[in-house]
Structures are given as structure tokens and as C-alpha cells.
Amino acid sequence: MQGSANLNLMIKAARKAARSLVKDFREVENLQVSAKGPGDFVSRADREAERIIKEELRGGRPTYGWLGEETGAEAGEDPTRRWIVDPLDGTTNFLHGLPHWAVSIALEHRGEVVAGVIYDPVKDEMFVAEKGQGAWMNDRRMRVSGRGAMIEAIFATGVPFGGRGTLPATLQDLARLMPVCAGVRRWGSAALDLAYVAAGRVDGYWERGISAWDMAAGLILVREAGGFAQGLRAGAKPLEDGGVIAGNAALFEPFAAIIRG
């Protein structure tokens, strides 16, 4: 895929941050046996990755606004554009030495995500999309799955942890969905869940109570791969809704009907 200058800048930033994170990820295994544990170390790794991304993106586009998981929101001279960044999506996996986490970078223009990059450095899978240009993984065009029967489909979600208030609703979702599908997966990275919908690896994904940086890049991946991505509430925008439903074209309506109750 021949991407725009903005997309190439995003890819470069993701790769640079990933190199730092991979070094830290190798160190996590050594820290697992320590009394203190790797928590503080991973927090520093997360912040350092965001610093690297911010330096790269701001260096190339100094007027754009910013929304990052670690550093929050900052207005730019250009009020129509902002970067939306999660430097380490799947922090808990990273913390436990599980090789399933990613760097997520999106570009928003006038409230719409127009480019997205999700990079899984452990598997060396670079998922990219740009408005009107399709979705790609390592130079291979991606399409959502073609399955049309719920009983043959598998779905991904995030199960709330640590006493989060969305747990009861999510358990109700699972109770309605699991009897009518082939299975539900919980991998621990919202960004990669959306990338996997775009790649046709899973047929749909939903999650409650997540932030804009968790899903922004994944939204355009799914849409450019021929799928649908909407807010949990019908008609709501996902970035404002705090929840998302995504799926292939054939199954989206019955899937969304089950989740929305």
C-alpha cells in the first residue's frame, strides 16, 4: 500500500516505539520472579513509548492536536486534526509476559478517524488503513470475514476486571450471545480485537467502557475492510459512546441486536 505522508509518519512512529517496547518486554520475564514485580517497570515502558510516538508525530506535524492514554489531551494550532494514541494496548498481557499487545495510532480529522495504524511487534504484523484506500496487513489487502451464520461465527470482547461497573452488562451480553455462536474470545487488547475483525480472523467484536485511544485506529481498519463499527447505543459515535460494536456486513445486524438487547 502506498500510504500518504501522514500514514507513513504514523508507521514510522509505531515501529520506533515498538523497538523500545520489545526490549522492555524481554526484560519483563526477568522481573516476574522479583518481589517487587514488573508493574512499575511496565508503567515506565508505557510512558517512554508514548514519549517516542509524540516526539515523532509532533516533529512531523507540529500543529496537530493530541490525545494520548498517558499524557491526555492537548489542543493544537490546527483545531481540525489530532492524533489519538495508545502506546501500549494490552498492558496487562505485557505485564505478565503474554505476547499479545500492540501500539495503536489514529489520525482524526473534523471528528472522523481518517487513518489508523495498529502494530503487533511480537508477531511483526502491521495493520494499516486510510480513508478510501482499504485496509492492509503487511502489504496484504484485508477483508472482513464472509460468514453469514451466527452459529458458525466467533466473536471477541473484553471482560471487565477490577470491579469495573460494566461487568454485569457484559455478563448479560455473554449469556445472550454464547448460546447462538461458535465461541467468544477474550485476548486482552481492544486494538488487536478490531484489527482481527478487519482481517477476518474473528467475525465481530464488542466492548463496554473503553476509551477513544483503545478503539480509534481499529474503527477505520474495520470500515476500510468492508465491515461496520458503531457505538453500543444505536446511532451513537463510538469515540463519544465509550463502547463499540464491530462486525462483518452479513452478521452485524443480528449481532448488534443481541448486544443492544
Ligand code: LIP
Second form
Amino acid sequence: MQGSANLNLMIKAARKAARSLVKDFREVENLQVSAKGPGDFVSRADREAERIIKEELRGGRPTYGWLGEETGAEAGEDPTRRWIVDPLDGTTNFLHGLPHWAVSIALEHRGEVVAGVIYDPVKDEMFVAEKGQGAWMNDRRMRVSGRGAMIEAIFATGVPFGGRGTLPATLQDLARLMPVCAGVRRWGSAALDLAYVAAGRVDGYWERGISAWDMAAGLILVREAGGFAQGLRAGAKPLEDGGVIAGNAALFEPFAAIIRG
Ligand code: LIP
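With the form predicted on its own done, generate the form predicted together with this ligand in the same format.
What follows is the whole complex; the chain from before opens it.
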């Protein structure tokens, strides 16, 4: 896939940040045994990755707005465009030396995500999509799965922890879904969960209480791969709804009906 100048800028920024994160990830694995643990070190790694991405993207497109997990929102001279960035999605996995995390970069135009890049440097898998140009993984075209029976389908989700208020609703989701599907996976990265729906590796994904930067890039990957991605409430936009339901074309409706209760 050739991609636009914006997409190539996003890919360059993701790769540059990933080089820094991979170096830090090797150190984190060593820090697991330290009494203090790697918490502060990972926070610094997260912030440095966002600094790298911001420098690249705002250097190339200085007028675009910004929304980043670590540095927050900044308006741009161009009120119609903004970057939405999670420099390290799967932070807890990273912190524990679990090799399942990603850099996620999205471009939003007039409230709609029009380009997305999710890069998993440990597995060297670059997931990209642009509106109307399809979804790709390492230059191979991606399509959502063709599975049409819920009982054969597997789903990904994020299970709240640490007293998060969405736990009761998520447990009810699981109680309704588990008996009628082939299984649920909790891998710890919303961005990669959505990328895996787009790649057909998992048939659907949902999560309550996640941020725009967790999901923005994954939304366009799923849609350009032939899937559907909507808010938890019927008709709601995920980025405004704080949650998402995504799935392949055949299963989205029955899956969404279960989650919406
Ligand atoms: C994470 C999400 C994940 C969710 C975690 C966390 P982070 O994002 O990708 O799906 O379950 O609670 O929000 O914090 O690693 O960028």
C-alpha cells in the first residue's frame, strides 16, 4: 500500500517511537526483580515515546490539533484536523514484561477518523488503514473474519480492574456472552484488540470505559477491513461514548444485541 503523505508520516513517527520503547522494554524485563519495580521507568518511557511522536507529527503538520494520552489536548490552527495518540497502549503488559503492546496513532478530520496506524514492534506487525483505501498489515490486505455463527466465534475485551466502575456491567456482559460463543480473550491492549478484529484473528471486541486514544486508530482499521465499530449505545460514536463494540459484518448485530442487553 502506497499511502498518503499523512499516513507515511504516521508510520515514520510510530517506528521512531517504537525504537525507543523496544530499548526500554528490554530494561523493564531486567527491572522486574527490583523491589521498587519499573513503574517510574515505564512512565518515563511512555512520555518519551509521546514526545518523539509529537515532534514528528507536529513537525510535519504544525497546524493540526493534538490529543495524546500523556500530554492531553492542544488546539491547532486547523480546527478540522487533530492527531489522536496513545504512545504505549498496553502499558500494564509493558510494565510486567509481557510482549503485547503497541504504538497507536490516528488522524481525525471533522470528527471522523480518516487514517490509523497501530504498530506492534515486538511482533513487527504494522497495521494501517486510510478511509477508502482498505486496511493492511505489513502490506498484506486485511479482511475481518467470515464467521457467521456466534457459537464458533471468539471475542476480545478489557476487564476492568482496580475498582473501576465498569466492572459490574462487564461481568454481566461476560455472563450473557460466554454461554453462546467459543471464548473470550483479554490481551490488555485495546488498539491490538481492534487490529486483530480487522485482521480476522478475533471475530469481535468490546470494552467499556476506554479513552479515545485507546480506540481511535483501531476504528478505521476495522471499518476498512469490512467490519463494524460503534459505540456501546446504539447509534453512539465510540469516541464520544467512552466504549466500543466492533465485529465482523455477519456477527456484529447479534453480538451488539448481547452487549447492549
Ligand atoms: C489499556 C487499554 C486496555 C484496557 C486497559 C488500558 P493503556 O490502555 O488498551 O484495553 O483494558 O485498562 O486502558 O492504559 O495501556 O494505554
